[in-house]
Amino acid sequence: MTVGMGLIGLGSIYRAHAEGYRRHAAAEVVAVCDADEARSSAEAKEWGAKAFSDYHRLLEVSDVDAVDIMLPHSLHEPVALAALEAGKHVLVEKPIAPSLAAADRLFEAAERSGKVLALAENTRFVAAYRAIEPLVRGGELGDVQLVRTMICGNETERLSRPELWKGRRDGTVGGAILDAGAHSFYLLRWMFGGFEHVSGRGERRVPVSEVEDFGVVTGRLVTGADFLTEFSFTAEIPWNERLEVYGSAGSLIVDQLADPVVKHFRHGKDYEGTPLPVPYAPRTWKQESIAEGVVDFVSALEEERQPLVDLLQVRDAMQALGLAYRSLEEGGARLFVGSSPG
């Protein structure tokens, strides 16, 4: 079986996706699209594919079985809807949509079309998170009492340029909480269960930007564990993700810039901790996990199964993110959400 792929949006995240298609024997890139015609033409030559600057024309290509949408957040819903209505399977970059209501419209459209809708959420494929999942689910940490995440890096240059979409509400819709929080909230839901309540706070340090570049969201999971997530887009450091899991019988620390990347602390006097066998790859861990997510999407189509990123968990994460923004607008109010663990 061959899966004919149409790639829509050839920006900064495109190269990691492209690596995933190169790895899968069933994937054939047959069409590419970007508003920049020169870029679209150049990439089309690399693949031996058709080039477009209008995604509507790409969707008319009969050889395109599925599309990969790598566009500004505000365009995820309309382009994904058009693709589903055109009878294409869809992989869309995170966040799946700018709001829960928009996400629900996509879920409904996918059900009507009978086509696969998938989210390119690399968290599910990060080697460190895969390594700790058996310990968390197997009860090695006892009762998880606190989960902390932090995603940080520097987007100041892009946020400072009004002609780019990153700092404009009509492009990104939300700032650091939506952009980076999509990862942390999916991680929380996937590995630790549903959300009970959330509270949000955000700040804008880049004056010309229209969205927050710093955010903190706290709350409680339905399991009883508390959580704290932090996001900074003005940190002068290589992009990093950090996860701390504190349980009644042990704890885990994950840090992509640390060597070892993962340490398991079995008790309060375990000062050394036990490293888990996760490669130290500060320059490539993110790109590698993105590529693996693309491979899973193509494999899911080939094997006629659902992708590993569960859309029910994605929906719960989107619901919690939406409440975080509402809380931010209401001065950090605690807002409750109904969601079941699993």
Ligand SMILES: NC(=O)c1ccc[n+]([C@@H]2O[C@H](COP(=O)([O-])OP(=O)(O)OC[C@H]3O[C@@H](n4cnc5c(N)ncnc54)[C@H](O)[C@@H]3O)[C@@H](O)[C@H]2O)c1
Second form
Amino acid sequence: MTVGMGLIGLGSIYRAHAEGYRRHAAAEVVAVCDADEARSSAEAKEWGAKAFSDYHRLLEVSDVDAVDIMLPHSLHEPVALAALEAGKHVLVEKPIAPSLAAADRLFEAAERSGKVLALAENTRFVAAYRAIEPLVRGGELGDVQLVRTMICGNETERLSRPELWKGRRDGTVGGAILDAGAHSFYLLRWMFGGFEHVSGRGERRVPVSEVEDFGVVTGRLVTGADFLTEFSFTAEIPWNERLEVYGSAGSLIVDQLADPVVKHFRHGKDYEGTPLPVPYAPRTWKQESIAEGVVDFVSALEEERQPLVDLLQVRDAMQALGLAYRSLEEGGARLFVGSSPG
Ligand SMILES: NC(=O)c1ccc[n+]([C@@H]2O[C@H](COP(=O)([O-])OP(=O)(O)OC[C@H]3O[C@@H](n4cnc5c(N)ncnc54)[C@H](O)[C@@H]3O)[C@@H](O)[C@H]2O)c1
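What would the structure be for the form predicted in complex with the named molecule, given that what you showed me was the form predicted on its own?
Expanding to the full complex; the earlier chain stays at the top.
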């Protein structure tokens, strides 16, 4: 079986997706599209594919079985809807859509079309998270009491350029909390359970930008564990993710810039901790996980199964993110899941 792919949006994240298609024997990139015609033509040559600058034209190509949407956030919903209506399977970069209501419209469209809708959520494929999953689920940490996540890096340049979508509300919709929080909230939901309540705070340090570049969102999960998520897009540090899990019988610290990346602390006097066998790869851990997510999408189509990223969990994460933004507007109010349409 061959899966004919149409790639839409050939910007910064495209190379990591391209690596996934190169890895999968069943994937054939047959069409590419970018509003920048020169970029589209150059990349089409690399693949021996057709080049487009208008995604509607790409959707008319019968060899395109599935599309991969790597566009500004405000375009995820309209392009995914058009693709599903054209009878294509869809892989879309995070966030699946800018709001829960928009995500729900996509879920309904996928149901109607009978096509696969999938989220390119690389968190599910990060080596460190895969390594700790059996410990967390196997009860090795006892009762998880506190989960902290942090995502930080430097987007100051993109946020400072009003001609780019990243700092414009009409392009990105939400700032660091939506952009990076899509990862952290999915991670919380996937590994630790559903959300009970949420409260948030955001700040904007880049003056020309229209969205927050700093955020802290806290709350409680239905398991009773508390959580704290932190985001900064103005920190001068290689792009990093950190996860701390504190349990009644042990704790874990994951840090993509630390060597070892993962340490398991078994008790209060375990000063050394036990490293988990996860490669130290500060330059490539993210790209690797993105490529693996693409491989899973193509394999899911080939094997006629659902992709590993569960859209019901994605929906819960979107709902909690919606509450976080409402909390920002309400001065950090604690909002309970179920109290808002999202
Ligand atoms: N998984 C991750 O860790 C990760 C990292 C970075 C970006 N992303 C996601 O990837 C997506 C794209 O981000 P990016 O950083 O690659 O953005 P980008 O700005 O670098 O690339 C977007 C591309 O889309 C093209 N484009 C814009 N409007 C278009 C249109 N109407 N038709 C065709 N092409 C159009 C632009 O010319 C550009 O090449 C976003 O959803 C972002 O959140 C994910």
